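A single chain, nothing else alongside it, follows as structure tokens in the form predicted on its own.
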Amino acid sequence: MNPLRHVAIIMDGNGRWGLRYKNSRNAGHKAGLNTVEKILKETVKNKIRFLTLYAFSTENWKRPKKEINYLFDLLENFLINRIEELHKQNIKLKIIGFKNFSPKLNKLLSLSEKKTSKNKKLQINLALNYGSKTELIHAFKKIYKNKERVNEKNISNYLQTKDIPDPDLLIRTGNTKRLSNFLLWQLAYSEIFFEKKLWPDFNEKDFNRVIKSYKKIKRNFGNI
């Protein structure tokens, strides 16, 4: 049975389902982040070690400004009300991403991650204003700045994803065949899963049939 240290998740479908039953994209997002607090259960409950969640890539800035302030003014409210009871599960939140946000956000971000550092239950990464493209540039310009040699130890040091296992799994919903820039370098040999479901209707049962599914599978990792 295959080890589950750390489970990546691209959370695809929210506007949709917003749009199809709420006539609405924000309210898609809304109800995203119920699914959200669930998966977090499901994730203690399976004793994995890292979630990483894609929240908000570096495309996304191309959305209506109405929606993109929507989302932050979710995840401020989110951080605000709920990172207390994080902290007091032992759960740290790390930000793997760009912080370009404002002021007020960039501050809940760097308080929350401060206050949580320590916590050893769950780790989670929140991919926020992220790009894996932009993120392994940012390593190549580290490794010449210092003069170091281009090889996989160096190149994975200089990650933000740094001291974290490469996933053993990624999840997409939303019913769509793509990873969209996200952990490129580290998803090389990650099973993946794409649901059909949009991400707010997908739920704990799902969340625990995909596990139970990649503890089957037989990794080769290049091996026979």
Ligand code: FPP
Second form
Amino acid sequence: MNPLRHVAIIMDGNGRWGLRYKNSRNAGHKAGLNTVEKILKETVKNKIRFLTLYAFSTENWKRPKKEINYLFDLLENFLINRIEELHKQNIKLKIIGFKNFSPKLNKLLSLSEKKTSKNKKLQINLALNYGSKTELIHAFKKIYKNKERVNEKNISNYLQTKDIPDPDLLIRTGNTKRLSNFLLWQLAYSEIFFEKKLWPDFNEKDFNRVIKSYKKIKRNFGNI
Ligand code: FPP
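Can you give me the structure for the form predicted together with the ligand, which would complement the form predicted on its own we have just seen?
Below is the entire complex, every chain and molecule, led by the chain shown above.
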């Protein structure tokens, strides 16, 4: 059975779900947050150490302002209402991506990271304003500036996922088969599951089914 230390998720399908059932994309994001809560609980139950959630990409800035503001309000309320409880549960929050939001949200994110920084049970990496290509460019620039060697170890060390093992498993919901500029370097040997369900419909049972299938895979890492 494969060990499972790190699960990464592209939570796709909120907008379509919202339009289909509530005539509003934002309603889909709200419902998507409920799925985040469900999967969080299940991740703890499964004793998984790292969970990386793609919440906002560098490309998502192209969306209408109303949707962007709604997403950040959801995130703000989530942090205000839930960070104490996450902290009590020994859960660490780390932001990957560049924090260039409103001063209020930037401060809230930094405080939440600081408060939970020593927690050990589960680390949630929230990818916000995250883009893998930008992350790689920054890493290469730092290597160049510090006159270091371009090798696998140094590149990994300059990524925002430094000290985090690469994802064993990537799940993308929403019936779309692409990586959307997410962890392109880190996913090199991950097992990838594309799920038909839209993120708000994805549930504990689906998550555990994927984990069960993952555990049975023969992972070769290029070997035989
Ligand atoms: C992709 O679906 C989803 C997002 C861009 C946002 C994800 C946000 C949440 C799940 C809620 C907030 C989460 C936290 C942690 C506070 P889409 O809108 O691209 O869906 P579509 O493909 O149907 O348009």
